[in-house]
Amino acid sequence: MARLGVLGWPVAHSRSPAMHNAALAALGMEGWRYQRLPVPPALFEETARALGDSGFVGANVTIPHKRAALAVAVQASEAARAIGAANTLTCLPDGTLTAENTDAPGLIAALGGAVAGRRALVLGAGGSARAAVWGLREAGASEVSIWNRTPERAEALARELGARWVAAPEPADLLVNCTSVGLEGALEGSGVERSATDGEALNQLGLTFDQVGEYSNVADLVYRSTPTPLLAAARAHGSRTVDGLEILVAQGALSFELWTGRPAPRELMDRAAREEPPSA
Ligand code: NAP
């Protein structure tokens, strides 16, 4: 059994295993089998070092453990560490772990060759914000900026990766929303109240309707099962979009294909991503 899986806290609400096992099944790669790892932060390393010896390629990382994944790793490649944080962990024959950090290529290949030469927004400073800024840079892109609701996050993080910092959101040709605003109201309907959180959600952003107009190209990392207000918004003005999932996985994909040097299934894992009921 070669095993495969998603370490994280929580992790309950993970895509990524129907993802990767609607994937192994479509190439015929029986013995193959990618799980949900729930493990707490304190017993992160411990469980990370033990993967070798309990049979797994490898694995992914998730919300908390991105860093500590890193940490964890004998070897790292120089995007992993330029960034500071691993979301993919790959087992050598001794034990021993290699961290690579596919979000970035992840999100890069899903915008599509919307990179080089444009003015780039980045919202939030957090973990995936790092992998974001770090990778548009080195997608090419003319200027990164960086806005976030605690504005010393961003002065920090645009110091240490070598983007600007603004007070407010200004116009550019690319805009991502690396926060979680947006994860709220996943499971509501629409209708009138689903409007007026729709204002309210953009306003934690930032942003009001009209403004997210001025984006012709608009990435949410958050995934559901509805459009994010900042999405939805997008769409309304015309601009091309890149939802949560596709970025999911575009990550998820690379990965696959670290591990068992095999062309991953994209369209086949986008589905597999869709049809996964939503989880609270
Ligand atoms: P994180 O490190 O916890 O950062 C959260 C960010 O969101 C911070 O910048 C925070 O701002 C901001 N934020 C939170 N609540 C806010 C609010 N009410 N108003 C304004 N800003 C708010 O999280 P992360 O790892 O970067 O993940 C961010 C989101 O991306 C999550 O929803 C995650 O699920 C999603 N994600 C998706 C993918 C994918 O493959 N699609 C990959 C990674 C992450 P402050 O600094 O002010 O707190």
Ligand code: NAP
The other form holds:
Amino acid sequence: MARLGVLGWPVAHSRSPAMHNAALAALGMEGWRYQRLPVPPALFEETARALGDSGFVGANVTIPHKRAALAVAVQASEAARAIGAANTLTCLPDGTLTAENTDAPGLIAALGGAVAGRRALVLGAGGSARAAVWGLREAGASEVSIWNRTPERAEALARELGARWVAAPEPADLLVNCTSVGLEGALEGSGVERSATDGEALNQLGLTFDQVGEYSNVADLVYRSTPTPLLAAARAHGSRTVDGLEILVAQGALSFELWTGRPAPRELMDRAAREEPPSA
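With the form predicted in complex with the ligand in hand, show me what the form predicted alone looks like.
Below you will find a single chain and nothing else.
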């Protein structure tokens, strides 16, 4: 059996197995299977290095392992090196790993034409934020700013990737949430818990409901069974929104094609991801 998976902590909420297994079935790729791989940070390196010997062709990587994924690989794409994080690992015949980052091109593809010449604000400073900042800059954003609840992290990331950090969210043409705020259920070990109200969730992002109206385009990497508080507020203001499932499918399709060499059935993957029931 050729195995694929997603490494994360937590990872029970991931819709990646639903969309990848639907794609594998549609293409008649019997013997292939994609699964969740819950791995705490202390075991990530050991687990990643054992993937090839365990029958894995490759694996996606989600929070909090994206920087560690780059470090464990013996080869990495120029994009992954520039971003400083990877979300896609591929197993070589000798068991070693190569690293790629499909988060950046996946985000830009999901945003469509809403980037070039526009000002962007990224919320967060983790692996997904690194990809977003780099991708937005490479796609021609006129300015990319970063806000994080820990200012030092935002400042360090901005300095590293040629962006600017801000002490509080500022108006922009495009807002991209790369934090876990809004995810259903508590995130073990993330420091962010499910908000009691939509207002509290927006406050965790440094925003108020009225401030969300200052962004004509809003993207949220978080996905869930109902709109996130951020996207709900953006839609109420009439902003164009891109939800986390659109971004998940866009980056996942790129990973699928890298591993299999087959064109990804993106519409099918999108339907499968949206039909997946939330985990208990």
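Numbering follows the first chain given and starts at 1. Since we're looking at a predicted model, the values are computed, not measured. Basically, rigid core = biggest C-alpha set you can superpose within 1.5 Å across the two forms.
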Exercise for review: Spell out whether the Cα of residue 225 moves at least 2 Å between these two forms when the two forms are superposed on their rigid core.
Suggested key: no
Check your understanding: Would you say residue 97 moves between these two forms, meaning its CA shifts by 2 Å or more once the core is fitted?
Key -> yes
